[in-house]
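To begin, one chain is listed below as structure tokens, in the form predicted on its own.
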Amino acid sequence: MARKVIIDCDPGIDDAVALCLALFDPRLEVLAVTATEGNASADQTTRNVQAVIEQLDPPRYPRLGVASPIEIPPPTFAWKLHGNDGLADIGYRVSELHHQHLSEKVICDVVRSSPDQVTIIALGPLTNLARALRRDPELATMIGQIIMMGGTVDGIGNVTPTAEFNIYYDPESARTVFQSATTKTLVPLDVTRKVTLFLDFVDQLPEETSRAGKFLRDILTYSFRVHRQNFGMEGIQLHDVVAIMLALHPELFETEPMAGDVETQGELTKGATVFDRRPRPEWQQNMEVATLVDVPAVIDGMIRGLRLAGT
């Protein structure tokens, strides 16, 4: 039976891969797509959500969640990864929908509708878990598993020195997750960094004359593209299909129970993620961490994955 799962995510270009991979294999039933603010302005993910989803045309239609903007946003650099509008400045155009709903609520319905069997895999900002967990307070109990993209275990971070942009970006409602009474499995970059792809991944994409296939193309040929002439980079890490890939296939990685918390006042470390790896920690453990991934073999299971989707 597919597991029932829910992506929340930031679109952002490897959030795009990410559904990509997801709303094609038939192991995952994805019950709803939510936006959440991050990669672009709230208004923009909504969009970018809704755009992804027309441009794929998958066999089966999720239900969609609006974000809605943090209260003071920190100043942050995705465009120079992502384009202004977050997919790589082509402009994709969308269809007007009504009733809409925010992304919180559609979390709450969701999980409520199928309790203890919906994974909710969080590829951005975890604004919307807080949100929903502060909404309905039993949700906590309700949920089967949170897979969340995001942190660091060794403390070197991809937006400041100490922080992920993921936690970064809303470091409040990371803490929320992180301390809620909740199943949660952590993918940092620890382990997203280790997988890097060069040129050669787009070759073997899906056709072109496939809607998956011309729109991966597009939108990965970009991202090489900048990562090249603003980091000087050959190759890209799309961190967030990483996790998509553990929740697909657990046996190609190696977790470890650990107790995480995150800085949320720190002049230098805000948004760093904190593990209490001591000899005798005395904090409880309250998440799985990925620690150790098969490279070739995520990577080789993103390429069939994606085949998926020109299928």
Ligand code: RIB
The other form holds:
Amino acid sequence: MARKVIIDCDPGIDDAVALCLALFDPRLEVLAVTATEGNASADQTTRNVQAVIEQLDPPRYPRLGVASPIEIPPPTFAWKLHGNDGLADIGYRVSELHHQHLSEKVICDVVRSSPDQVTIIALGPLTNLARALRRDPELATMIGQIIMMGGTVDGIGNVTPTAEFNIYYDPESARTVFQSATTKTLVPLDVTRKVTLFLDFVDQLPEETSRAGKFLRDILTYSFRVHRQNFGMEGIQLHDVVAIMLALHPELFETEPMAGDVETQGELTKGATVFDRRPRPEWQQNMEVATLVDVPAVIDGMIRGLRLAGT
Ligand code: RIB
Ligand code: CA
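Now that the form predicted on its own has been shown, please provide the structure of the form predicted in complex with alpha-D-ribofuranose (RIB).
Time for the whole complex; same chain goes first.
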């Protein structure tokens, strides 16, 4: 029986590669893909979700959710790892869709249609999940599990010295989700930044003659180029793909129960994730946190999983 999932994301190049893995793996039944603002504006990530699905043309089309802007957006960022449009500035065209619903409504409807069976995989800021939890107070008890890419345990951020992007972008929503009575697993930067891919990864993608092969090559060659030109880096990290791999291959990861929360006020620490790791913790454990990953096996799994999209 395939695992029912909703993927909430902010494409984003790594979100797009993660979607490709999920949409072609028979072990997952992607019931919905809901867009959230983050790597690009709400309108743009909504279009990007649609563009990714239309470019990949998966065997089963999921329901789509429309992102809406967050109330207090953080300052825009100088670096644009994903392109100004969030998808390598290629300018994918999308067909006109009607009767689309807000992401938080789609999340509530899909979870309610399969109580206790749906895993929500959150690959962007947690705005939609917090809105869904507020919209339907019973939802927390009906979600099977939340797997979220975000935060750090060691405190070394990426978008600021102390904060990871997904949490930093909407720390109030992240705190709402962290404090909710849902079963949660966090995949933090500590683990995702251990999985670095190099240019030979592109050679192992599906053939360029396939839709997926062409799409993945276009966005990933952009990512390699931006990392080299902007940061002098030969390798890239696809953080969201590592999070999807935990859903597909949990045996390649180790997790630990932890008590985590989110700093929402600090001048230097806003968006930081804080864990009570004192010898005698006083905070209540509220999530599993990925602490170890089998890097070679995860990379091999990514390559084999993406090849399914090229068949
Ligand atoms: O910090 C990594 C996260 O920020 C990923 O989800 C990536 O897509 C960016 O949004
Ligand atoms: Ca993302």
